[in-house]
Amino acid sequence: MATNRTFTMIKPDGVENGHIGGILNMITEGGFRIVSMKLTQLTVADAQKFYAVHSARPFFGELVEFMTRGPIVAAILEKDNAVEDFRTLIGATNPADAAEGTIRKKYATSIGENAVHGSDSDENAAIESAFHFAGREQF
């Protein structure tokens, strides 16, 4: 049964570029409640731990350095089918695949830098969110 919440980050391009602003403007167009939201940086071991799952790709080294490199905007979205209708508000990972009015064809710049995170599944959103955010941050 799909949950009601997602987790997502406007990663450090997408801060850069001065898009969080257009970029959570979609999100609440798109029917997302923000549950909860703070700007932050990753340190190295921070952006390591989350992305373990992708430690032995050859990308590793250079997504931590990304992910690092400035401030993020780490949020708990929600809305029915949270995970499943972020992912298409979100779009491909390669912005040049992505749809038409999708976060990543509007913001992204790259596969590496694609401007935002979402939540691949349900249990991932949980496990995400709680890394993120403290359990009385998530209201």
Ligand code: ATP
Second form
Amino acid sequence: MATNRTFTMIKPDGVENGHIGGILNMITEGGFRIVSMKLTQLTVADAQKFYAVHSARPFFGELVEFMTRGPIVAAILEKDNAVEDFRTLIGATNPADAAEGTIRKKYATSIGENAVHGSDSDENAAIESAFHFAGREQF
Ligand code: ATP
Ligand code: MG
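Next block: the form predicted together with adenosine-5'-triphosphate, after the form predicted on its own:
Zooming out: every chain and molecule, the one shown earlier first.
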């Protein structure tokens, strides 16, 4: 079922580098409403589960280490066509390929440390949102 919600994280590099405010500003200027939001930190088990689809990839260990090294901002966002439009707003995985005006173009430093996550489907948006937020935390 199509929904108008997506899930995002400002990754540890974005938090460490002081870009929470800048990234949230781009998100709200992009027309997304914040449904839920918190500062939290992934455990190793959380990160392994969250990125399980990449468990066979050579960068998996590095990815889990990166995603658990400090706090993240987790949020649920709402907009028409949220999943696709948010992927457009964040830009390509590798900032070298990210379009001008995207969050990763402005704030990502490498293909691994790329500032933000965005869900890749409505189904994953719902799974990832439920992983982080109880129903009473979704406004
Ligand atoms: P995300 O799922 O975090 O929104 P994405 O969908 O753009 O990112 P994926 O292919 O799902 O990209 O990869 C998940 C994450 O794994 C990337 O965002 C990045 O942090 C890391 N990653 C992907 N490819 C590489 C790589 N070649 N080397 C190091 N890290 C990588
Ligand atoms: Mg992905």
